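Single chain ahead, written as structure tokens, the form predicted on its own.
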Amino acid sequence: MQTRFESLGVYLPDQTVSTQDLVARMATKPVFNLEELTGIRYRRWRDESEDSYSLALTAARKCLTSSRYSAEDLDIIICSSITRFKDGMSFYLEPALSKGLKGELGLRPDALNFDITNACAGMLTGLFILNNMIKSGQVKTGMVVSGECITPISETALKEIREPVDKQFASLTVGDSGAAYILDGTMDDAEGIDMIDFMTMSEFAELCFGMPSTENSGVAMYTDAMAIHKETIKRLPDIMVHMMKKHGISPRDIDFIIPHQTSSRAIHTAMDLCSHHFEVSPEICISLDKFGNTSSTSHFVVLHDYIKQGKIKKGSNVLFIALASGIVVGFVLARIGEIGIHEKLIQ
């Protein structure tokens, strides 16, 4: 038996903010063209009534609307948000956001719930855990959900950036979102999760921190983007080859690659380095021009977007590549089947 994506729900706030709008609000302008460097033209921005919890809840409800299952059928819900804002800008560590989601969605009292955080690799880490729980027989089906109310770090950066090159510039690339998927088991070889693996390059852990601001009461992210680019991207081809050999995956098995949505320049540089290992080049999926870097939800925001466009279809082999603070590198290879998405099945 393998596991598969049974349904998918994504929520994006209505408000759109352009990169030009953000730069116009800065007292100290960057020495580079931020939109050209990142490829990000727009990102979604929550309204005053929205927070991490509400974004996750809306995405979870969309996922259930698209599913063959009801909430009562789910054995577990895992919340993998980096941001844990609820009741406005109150940051919750306890009680777990998954506990509130479990109650509001209507899961059974005996259903399991817990929160995890693994930076922008969170939803794929949740997949790793839930995949193992289903395969081991601990549960039959479950949901992984994340709500990322991440634009408060942009608001902090707008207040605090005073240098033309600053470690908070990466904070201006993010966008708010919610995403959820339901995973279950299948005996159908035409779909399923073929490979999940992660590794950590902890020697570079200090290159990116999300933490309370050192100057104000807000949250902030401090990123040495140039060092991350230099130290991690150059290692990606060797890591990818190692993972594929380890799991017996051929480059011919990959139709689409969904990388973490950092910047278009970084993505294309990394994929160009990897390209000589592919006999036929898979399509690189990028939606950051419309949505920005939506942190832990990014892979599923892109998957949702490409399914809606009709590009990723039933039978597509999709390689998800995680690149997250830590530094965490992860790979998931999935064959997309008959997945429910916003009340419509892709065939």
Contents of the next structure:
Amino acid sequence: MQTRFESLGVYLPDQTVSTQDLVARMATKPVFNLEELTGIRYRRWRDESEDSYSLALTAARKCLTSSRYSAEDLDIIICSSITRFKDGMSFYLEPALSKGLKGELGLRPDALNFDITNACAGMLTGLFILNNMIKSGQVKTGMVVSGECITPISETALKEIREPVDKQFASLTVGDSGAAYILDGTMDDAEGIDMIDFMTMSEFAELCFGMPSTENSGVAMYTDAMAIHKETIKRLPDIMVHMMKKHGISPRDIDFIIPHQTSSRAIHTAMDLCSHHFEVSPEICISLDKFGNTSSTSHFVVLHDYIKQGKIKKGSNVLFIALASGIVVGFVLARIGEIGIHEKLIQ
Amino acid sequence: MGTIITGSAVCTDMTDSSIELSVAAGERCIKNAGIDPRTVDLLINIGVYRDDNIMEPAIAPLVQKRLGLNNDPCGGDLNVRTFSFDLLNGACGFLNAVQVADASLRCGMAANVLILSSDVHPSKSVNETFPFKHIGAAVLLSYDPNGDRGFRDIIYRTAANGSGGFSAYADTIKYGTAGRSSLTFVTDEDYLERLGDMAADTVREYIYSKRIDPSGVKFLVTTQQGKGLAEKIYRAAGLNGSGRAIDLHDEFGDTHTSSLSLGFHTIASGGLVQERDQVLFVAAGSGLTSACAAYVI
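Same protein, different form: I have the form predicted on its own, so give me the form predicted together with the partner chain.
Once more the chain from above appears, this time first in line as the rest of the complex follows.
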């Protein structure tokens, strides 16, 4: 028995903000062309009534709408938001966001719930956890959900960036979103999660911090983007080659790669270095131009986008690559089946 | 066969950093277990209240780094590494983490799982509004394919309706520039009473549904939100044999996410348990949630 993605729901707020608009609002302009460097033209911003919790709730409802399961069938819900904002901009530590979602969605009182945080690897860390819980027989079916109201760090960066090279520039790349998926078990070899492999290179755990600002109200993110890029680029090809050898995976087994969405230049540099070891190059999926970096939801926002476009379809082999503060490096190889998404059911 | 506790430790040193408390507890735990630190391949931090209200990265990698657990496997054996993350569910996080560890161990995705906890006021100083003891705790878990030791099934319940009884948040707008050092706590007047009732109900249900002989329960290890709560749960659950509840509230106060690790460490390090003794863990909290599991020494 293996697990598979049974359903997927993504919610993106309507409001679109362009990179040009953001740069125009900055007192200190970057010395580089932000749009050209990142590949981000637009990102979505929540409206005033939305927060991390509501974004997660909307995505979870969309996911359930497309699923053959009802909320009462779910044995567990795991929420992996970094931002954890509820009731506006209150960063909730207790109760768990998953407790509220469990109640509002209508899960059984005996269904499990807990939150996890693992920066932008949150939803894939949820996959590591839920896959093991299903395979070990603890649960049969569960949901991993995340709502990321993360553009408040952009608002802080707009106020606080004073240097042409500043640790808050990465804060201008993010966009708000919600995403959820349902995972269950299957005996059908035609689909499923074939491989999960994670590690944390904690030597570099301090290269990115998200926390309340001390200069203004609100939250900020401080990223040493150059150091992260340098250290990960140096290591990623070896880690990827090792992972593929260990699990007996050939590049021919991969149709699409969904990397964490940081910047198009960084992604292409990393993937080019990795592909030197491969005889074929899978398609690299990037939706940065439309949605920016949506943090912990990014892989599922992209998966949803590519399914909607008809590119990723039933039978596609997709390699998800997590790269997150910590530094977390992770790989998930999935064969996509008849995954439900709320706009249409892919046949 | 089952998931067993191979080491435990607590840290009550005079530090008010959640990271430092977890590191100290983790170091002692690994030493007590007598294992090579490099064999810890999964680290789960369940502490909720952290230094500076850090949102990213997870606290777990910051602790992993200071513990020196395969911080940079590249250049060496890439099969020897550690994966770490935070799991948050208030005082019930310990039993959730045991479930996650158990599943990972059974699937061969981990061999040694370190569960760490610590809770401090985000200002990293003593603050009279903070209801929890600044303490760190650790347990190490592994899988024993033979014998009858280890954790049994866990049951888990959340109250269907009404107020959660307790909430904690950082209002990042209202606090102005003090967001890294401020927290708001809201506690219902009847919170402690409801917690005790819910925990006792969960223990009763566990005993009934898992066919546990109440007289065979040597210790009840509980969360410690109030004076006498452990004893109240013990009596209300109908545990009236020769066993007893571990009540550490008078000594430590509310040790929150560290309560169950501390309770276990107290009986294990005190030589109070022998092989095949049965311990019941019960957690209650996190608006309102309860969980219970039996553990055979």
